[in-house]
Every structure is written in C-alpha cells, then in structure tokens.
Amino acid sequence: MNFINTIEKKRDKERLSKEEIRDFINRYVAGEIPDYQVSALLMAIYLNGCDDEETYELTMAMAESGDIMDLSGIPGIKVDKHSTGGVGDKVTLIAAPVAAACGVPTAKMSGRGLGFTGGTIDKLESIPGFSVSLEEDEFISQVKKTGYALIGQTKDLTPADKLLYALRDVTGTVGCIPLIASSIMSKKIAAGSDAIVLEVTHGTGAFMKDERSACELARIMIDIGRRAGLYMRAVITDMNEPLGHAIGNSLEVIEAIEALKGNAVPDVLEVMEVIIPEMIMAGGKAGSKEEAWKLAVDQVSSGRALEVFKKMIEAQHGNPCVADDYSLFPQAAVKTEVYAERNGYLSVKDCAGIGECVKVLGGGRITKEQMIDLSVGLDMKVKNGERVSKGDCLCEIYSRNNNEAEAARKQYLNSVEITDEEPVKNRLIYTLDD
C-alpha cells in the first residue's frame, strides 16, 4: 500500500480500514516506514481522532506485533489490574497480593513511572535483590505456586508500542485518547490474562485532567478489551491530591505494606474497598461487591496477603524480611520537615507539582532509560483539607542532601496553601457502570 494515501486520508477525516492499519504497524515494526512519515499520521491522529472500529484495529495490530503470552497453563480466570498512574499510586502494590489470597491468580505486568507518576516497578526494585525480570516460562511457573507475579514488560511484547510511545513523546502527540487507549490495551491484551479491571484516575496529577476525559478513555478501553473477549471493568479516581501518604518509591512500598497488615490509610482504603472486590469477582471468587470484600478483609486480617506478598518478592530474588524491617529499605541521608507558617486549612493547589518533588530529590525520571534514587521522597502528614496549626509539621521530606531537600521544600510549597476556608474536597471513587 502507498502509505502517503493513508496519511492523506486520516488528514481529511477519513476512517482507515483493517488492511491500512495492519499495513501501517507491520511496515514501521519491519523498519520500511520512515519516523518522519509516522510522525504525519500520529499527528493526524491527534487532529482528527479514530473511531471505536479503527482505534480496536490499532490496538489488535500492536498487540500482534509482537509475542503474545500464554497463561492457559495456569489454572483459574487471570486477572489484571491497570492504573493510568498518579501520585502517591501504591494500590496496585496492595490489590494484587490480596486479590491472589483470595484465589485469584494474577500475573501482572507494569511499567517504569515517566515524570511526575511513580512506576510500579520502580517501587519494587526498592526492595533489596528483587529482580522484574522473569522468563515467560518463570513468570507462569511463579503464578502457578503463589498465585501472584509481578514483572516489568518483556522485549518481545508490543514492539510496535515502544516505537509509537517513543515518537508521541517527541511529536507532542502522546495525550490523545485513541493512542492512549490503543497503548495501553495492546500490552494488556498481549500479556495474556482474562480480565482487567481497569484505574483510570483524572485531576491535577494524573494524565487525564477532567472527570469526562477519564470516562471516555475508561470506555474505549473497556469497549476493545470486550471486543478481544476479555472481561472488562474500570474505576475512575480523582488524582487531584496524592493518594495516602507516602510519594515515593521505597516509601509508597513500605505504605502498601502497613495496608496489607490492616493499617491503610483512609483514602487508599477508600481505593481498595473498589479495586479489589472488582479483581475478586472478575476472578469468579465472589458474586458481590460485600462478598468479596469480606473475603478480602479476611485475607488481610489474616496475615495470609501479606504472606503472599512475602512469598512473591521471595521468589523474584528480593528480601522478604523488609515487611518487617522497614530500615532494609534504601535510607535517604537527610530528613527535613516542612512546618505551616500560619492557621488554617491545608489545600493541595497542584497535585502534579507535589509529584515533581520527588523528581526534584532524584526520585523520578525524565526519560525511561534515567536511573532514579529509590530512597527519596515525601510522607504528607497533612492531608487536603485538613486543618493546621501554625508550627505544624506538614510534610517530611526524605533528601540526598540539603540542597535538594531546600529545593523539594519551596516545590511544595509553591504546590500547596494555608487557606481560612476549607476547602471542598472532591469524591474520590466514580464507578463507570454498563
């Protein structure tokens, strides 16, 4: 196919049929099509959109680019569970090991975290000797005996995203919904599980900035999950403060800890009492959301999430011994507290700005290739809305060095205020229902 017709015809509006779609990603994957020549059509894209058809097509073709792995061997309905990302995200770290408690075997894989979002694989690499990295026959022999693996994304998976995802950075094409979606769902449905219960979070710190944009994309990748005969469910959440407490690697993991010992704090329980009964009854464990989350509670209370969670770093070479010595942890060389400089209450302006603290301290990346410190970032004493005495302790900062520490300190402050009135605070959970 002349690929500068396809360009022309998404250019004017036109829909781009199976056979364009599949031409286009077989012949970039191949190296035949130049970047300057993608860049064109990602652009039009952009412009112009893709309707369910095309943007299910897009999907299947990079899906298909690639390896797609195998999970029949393993017994049981697989689930998955995907976060658009946010600050202060740790619920996958808490969710899955409770959802393979319950039975519901989970076999997981995640990505690194890119500016102001945390990555789920950088916050396990926290943990002394964990290794992400897993042969495909490992990672289905793991799930086969602890019921729960968690890896980062093999090589062979998706290759035409990678190149797609690399070019949007540089194209300013990377927030358009159709190659969102498409991204997102050709990794999930190319890692093999049976269901996704999908997180999509909106507000000042995630990608998506509006409840509205959230539900679209919520929709569409719900609609080419259930075209490719998977069982399909999505959350929305609000990311307009950061979720719990802890921002940071090794600190969002210690966090996820103390909620598998029954210790969550009120907003990530919030998150998990959604999340979880979905992954449960995805998984046929339960037939309601109350049924399934007493199971989970039991799970939890039991000693018997945590256990699985222990037995999964275990298994990947970590030190199962950090969920009950946090200071095996990387330790950062300098505490400093942030204090209110006056009464009030406090209102998070910038939830986004809170993330890039932890950038600020060397905990987060600009590029996927950049090595991050896992020992940096921010436990928020304070939480939006709640009030503050003067003198009070809002935030403590965890540093490499003072420098930083100064730095990190006046970026959240630039990201919060001490308000007379309180602020109103927005509803966390939205369920996207059929």
Second form
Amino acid sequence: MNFINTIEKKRDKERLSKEEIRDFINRYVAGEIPDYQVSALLMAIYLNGCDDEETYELTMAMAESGDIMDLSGIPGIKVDKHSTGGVGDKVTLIAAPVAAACGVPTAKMSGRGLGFTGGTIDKLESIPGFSVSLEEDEFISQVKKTGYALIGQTKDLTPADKLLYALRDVTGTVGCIPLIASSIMSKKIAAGSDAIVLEVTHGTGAFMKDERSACELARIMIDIGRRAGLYMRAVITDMNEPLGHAIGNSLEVIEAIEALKGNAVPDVLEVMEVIIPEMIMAGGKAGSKEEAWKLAVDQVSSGRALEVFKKMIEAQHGNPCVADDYSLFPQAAVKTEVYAERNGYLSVKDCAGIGECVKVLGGGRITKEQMIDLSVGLDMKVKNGERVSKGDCLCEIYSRNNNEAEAARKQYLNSVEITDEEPVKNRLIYTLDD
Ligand code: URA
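Given the form predicted alone, corresponding form predicted in complex with uracil (URA):
Okay, now the whole complex, with that chain kicking things off.
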C-alpha cells in the first residue's frame, strides 16, 4: 500500500478504510514509515477529523499493536476507571479501593502526570517502597487476592500509542478528539477489563476546554468501547478549579486516605457519589445508584475500603503504615502561606495555572523522563467562590526551598483573583445520560 495515497485521501477529506488504517499502524510500529509522513497524516486527521468507524478502526489497530492483557482468570466483571486528567484529581485513589471493597475486581492501569495534570502512578509512588511494575501474572493474582491492583503502563502495551503520542506532542496534534479518544481507548482495551467508567473533564484545568467538547469526547469513547464489546459509562466533570484542597503527589494521597476514612471534603465527596456507584453498578454489585452508594458508604464507615487500600499497598511492596502516620511520606523542607491582599471572593481564573505551581516546585514533569519531587505541592485553604478577608491564608505551599516557594506563590496569585462579585459556579459532575 502506498502511504502517500493514505495521506492524500485524508488531506482531501476522504474516509480511510480499515485496511489503510491497519497498514499505517502496523508499518509505523515496524519502523517502515518515517515520522515526517506520519506527521503529515496526523495533521490531516487533526484538520479533517475521522468518523466513528475510522476512529474505532484506528483504536483497535493501536490496541492490537502490542500485548492485550487476558484477565479472564479473574472471576467477576473487571472494572477499570479512567480520568482524562485534571488538577487535584485524586478520585481514582479513592474510588478503586471502595469499589474493590464492594466486591468489584478492580484491575487498574494508570499513567504518570505530564504538564499541569497529575498522574495516579506518581501519586502512589510517594508511598515509601511502592512499586507500580508488576508482571502480568502478579497483577492478576493480586486482583484475585485483594480485589485491587494498580500498575503503570507496561512496555509491551500499545507501542503504537507510545510512538504516536510522542509525535503528536511535537507536531501540534495533541488536541484532536479522534486522536485523544483512540489513544485513551486503545490502552483501556489492551488493559483487558470488561467495563470502563470514564471521567471526562472540561474547563481551564483539562484537555477539553468546554463542556461540549468533553461530551463529544465521552460519546466517541463510549462508542469505541461498546463496539469492542465493553460495558461503558461516562461522567462529565468540571475542572475549572482544582478538585479538593490538595495538589501535589503525597498531599493528594493523604487527602485520598482521609476520604477513605470518611473525611472527604465536599467537592471530592460529590464526585465520589457519582463515580463510585457507576463502578459498583458496572461490576454488577448493585442495581441502582442509591443501592450502590449505600454499599460504598458501608465499606468506608466500616474501615474495609481503607483496609483494601492498605492491602494493595502492602502487596505492591509499599509501607501501609503511611495510612496511619502521614509523617512517613516524603516531607517538604519549607512550608509558606499565601495571604489575601483584599476582601472579596476567591475566584480561580486559570485552573491549569494552579496545576503549574506543582511543576514550578519540582513536583510535575516537563518531559516524560524527568525525576520529580513527590513531597511538594499546595494545600488550597480557600476554594473558588468562598469569601475572604484581607490577610486570610489562601493556601499553603510545600516546597524544597524559599526560591521555589516564591515562584509558586507568584504562579498561584497569577491564576486566581479576589473579586467583588461571587464567581459563577458550574455543575461539578453528572453522568452523560442524566
Ligand atoms: N491521554 C492519553 O492517553 N492520550 C491522549 O491523547 C490524551 C490524554
């Protein structure tokens, strides 16, 4: 097949056939098509889009470019959860052990943070000793034993996505719905679960800047998953302000542990109340949202959800005592406070800008290989829309030194303002078909 014809077809807004898509992915992974030609095709897709059929074929070709996990040895409906990313989004850390405690086998494959968004793998690595690298058989036996395991992407999974994501990153083609949907769903399909609950975020702290694009991305990912035979659900989450109070790896794990102890802060609780029932129902353990939430609350108040989380930590070589003694987490050397300069309402202008504070502090990545400091971050004492008086503490900064604390303070103050009018708040979360 002549790859130039494939590029020209997409340039001229024609549909690509399954054979053309398979040929593109197989030969690119084999090193037979140069990056400059694939860049041209990615830009043509970025500009002219793909229909649902093409997006599905692209996803399956990417999923099948490497290993596909076989989780059939684990009894029950295996449920995975995915967030398209945000600032302070620690819901996976809470939802997975709660669902597992309710009897839903949770086989979770997660990613690292990049740019202004955090990643579940980095967060868990703030637990001393914790390992995210399990062989497939260890992963499966841990899910069977404890109901829950969480690993990083293995090297043999979706090699096509690894190559394409790196190329999109440097060719201005990341923000394209068919390419995002195929990238995420190829990894989810290869990870082998039976059901997927998607959390699709929108706003200044998300990839999708507006709610309409988030709904479209969710619709396409649901379509791909259903064609692949998976049970799919999606929730749409507002990310115009960070979720919860903590932003930064160890700080977010501590906030998640508090939620597992029954002390979730209000916005985290609101998201838990939607996502956790979706996971429990997807796993066939409840017939309604109310029944599922009641089960979840029972598992939290009895301490069983926290117990599952601790068992998972222990099975993955981490120190489960962190759940009872937060001083065992890596500690930042300097703690400083940021104060309100006037009376008014705190208004978040740029949620991604607040996420960038963690990067400024050395706790977020600019390149995929970068080492990060897991102790640093922010504790937002005041949330969007809350009233403040001059001199009130708006947030605490955990840093390695005073210079980085000052840079983060400036970054934080550029991302928020104090207004006379109360800012308009969006609906935080809803299930797509609500
Ligand atoms: N996350 C992914 O895995 N892929 C994308 O393209 C965007 C977000």
